[in-house]
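The form predicted alone is given below as one chain in structure tokens.
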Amino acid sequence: MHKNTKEMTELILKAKEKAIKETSHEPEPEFTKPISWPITCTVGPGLEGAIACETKIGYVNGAKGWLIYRGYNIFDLCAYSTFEEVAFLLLHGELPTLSQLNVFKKKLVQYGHIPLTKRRLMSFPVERMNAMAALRLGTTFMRQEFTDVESQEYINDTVKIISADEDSIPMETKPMGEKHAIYEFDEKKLLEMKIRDNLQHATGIESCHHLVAGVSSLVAAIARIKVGRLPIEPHPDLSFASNFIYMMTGKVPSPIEERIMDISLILHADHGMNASTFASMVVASTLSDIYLSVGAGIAALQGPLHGGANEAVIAMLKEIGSVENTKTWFEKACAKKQKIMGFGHRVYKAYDPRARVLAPLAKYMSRKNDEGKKLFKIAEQLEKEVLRTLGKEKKIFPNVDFYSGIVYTCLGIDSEFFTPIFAASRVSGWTARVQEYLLNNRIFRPRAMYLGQFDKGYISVKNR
């Protein structure tokens, strides 16, 4: 570690240390205890409550303001570790010794090179595209560059990958189907449709990690193409947060700003079954590839109510202007009930873990940059004024977006590139949890509550 960076190490720790004694009151965690399918939940709008399966990956208290990869919690992780080291135990279950993380790194930075991806990606006006839209193209080309799953000679063998759904779900009409489903996964059919370790087929795990490296890569060559300069190859000594920062700028990061990136990559990496990571599987779920898979977390992540809020938090910062007009900005805030972004979280009801990290870094990177600064003061009394009285009453506090937008703006990069960075980090878990649900895959098929008509008359054209 270098010695810059350990002053960023004890604000991690001062951190987790807070959010143990805050909460070492609240409820044990929920929602971890093994599964005998079928089971009875409390559902509502949108699949909020519903439990689609069992995951090893990644699990979130919101209680107790926990985030947990893997049995680590994401205090010591941002700490101490890397995102290579955060990626492979996502995808693989346990941290790499040192020969395997070497090789892991040597294979990401390999794995970066994706030139026909870019050149076709060229080829079509980006400069002009949505960043995300042209991330969602982007791995697209990668799919036709490194697979042969759009080839004429590709053959999909569904009979041998078809999973136990087909002829153990009944049918929704009687009497063709069973009265209740037979939850059953014949072990010579999870055999033969375990994740294939072949590029070829666009499943198995080296494409995983080809997405991993090819996503930051992309999101690299869109940041240098928006303003008229070609993309730039990943250097093979640099480590992946520092190669990011160096493909989308051209320089090669301080040991701080590449820290500094780690960490936001590190806490952007898995959010239990988020909108994005349900995409993705649900799209995973019909034997669909992983390109695909990934494509569709992106789309999500498109999505304002997603990817874009830490944007939105920097136009909402620089529009209160001042520390002198915070309070009176969330007074008439309030009175119109207008929603003060990067506050609340679906899940969290204490303090978001990834804000607790993010928070001390965004006001120690803003020590030396004039507009990082004034940012940051502006959010310290919004958070301050917000806490004071939706925090007591309705138990919201900022989540992870209120101060990531401020760590990029001191790091330079341009708002657009926001949720793209976010797309860069969680593409590690997107894989992850699809990998992890295909070895007993079902199709989601949720049911829809019909409240239409019956019996309507037809009538023709002309009577109409």
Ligand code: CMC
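Rather than the form predicted alone that you just supplied, could I have the structure of the form predicted in complex with the named molecule?
Coming up is the bare chain, nothing alongside it.
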């Protein structure tokens, strides 16, 4: 299945072996039994320990450092699977058969064509927008395509034709080696594929597929617009990971580059009731649609305490500047009670299995990349400092965001796109969990303890 990437698979299997040796993966009984509502649980600030729902999608064993998607451990999925398989697994509950996989892959390429969305996006100053804000806007436009379809049912054919013409977007069809960009209008292709006919409801499984494909197209389009280039359409012969890099950079990646992106996408696809997943679910629980739910997920993911940490890690490593300066920098940071980016986790009180995979792969990727190598060496030193101190005292270990940025740096991707890449993968987890929750939906509606005053008399504005 994977070409010329045996060494990478071996590194993953070695990480798995180490994890088995250092931990065990027995499930925690308190987080793996059916719920009979109402339940009693001890809740800390930030809803720590609160149980919000039942799920069959994924399990994080924080005490031992294990991550499971639908029964499969993350090491095996990284070693043997692909992102397409994993997204299908999360959304449909089982790994696909060969024919299901082929249909799904084809669909992801088809749904990666979002010309109207891209055209709308390009009418905004995307080059000056935060990439995650642009991405969120883009998913709203993807929803808007529905609104158009829905409203077009009520208008006459002439208007439809005009509207269809608007759906075209100039595409740079041959981005490599051409002196001048070559454009094509893509509406014909889109009509041939009858994509619109499938997307009838903005909540159904087809919308989930549309989003899984569309978010990566959007991320890539934003990356290109930001460097003054036109978006590229997905190529039908490329895998999801390969297409993602191709649409971002205009170059078909090498098997190693494709494989590392694939592994990274697998690692980020789902992770329990994290803040962005919960945000998506809260929005969906109001019976809002899945596009707006994903928009909420993107918004929550952006923060540096969550997905934004991967970008912050690279800024931190650059600030440290050298292996020699690492200890002094770390001691100063601790003295200021500064959080070390890419470390710590609400659930993991053991080594994050995703970091176990990414650390050796970051080393592997950085061996031929000067910038990556420098960052990796500083990261390695910082990890030693943190484990020696915070690791022992507070069970703080590297998380998924600590090494991912080094991997992306080695792929030549700008740090502004690290969190959007995270989103391109996590959209599979968001949509899977939203779909599952909606089967037994109840609107999320916790309460707050009121500590304000009572019985204040109203004073008119002129007397205040």
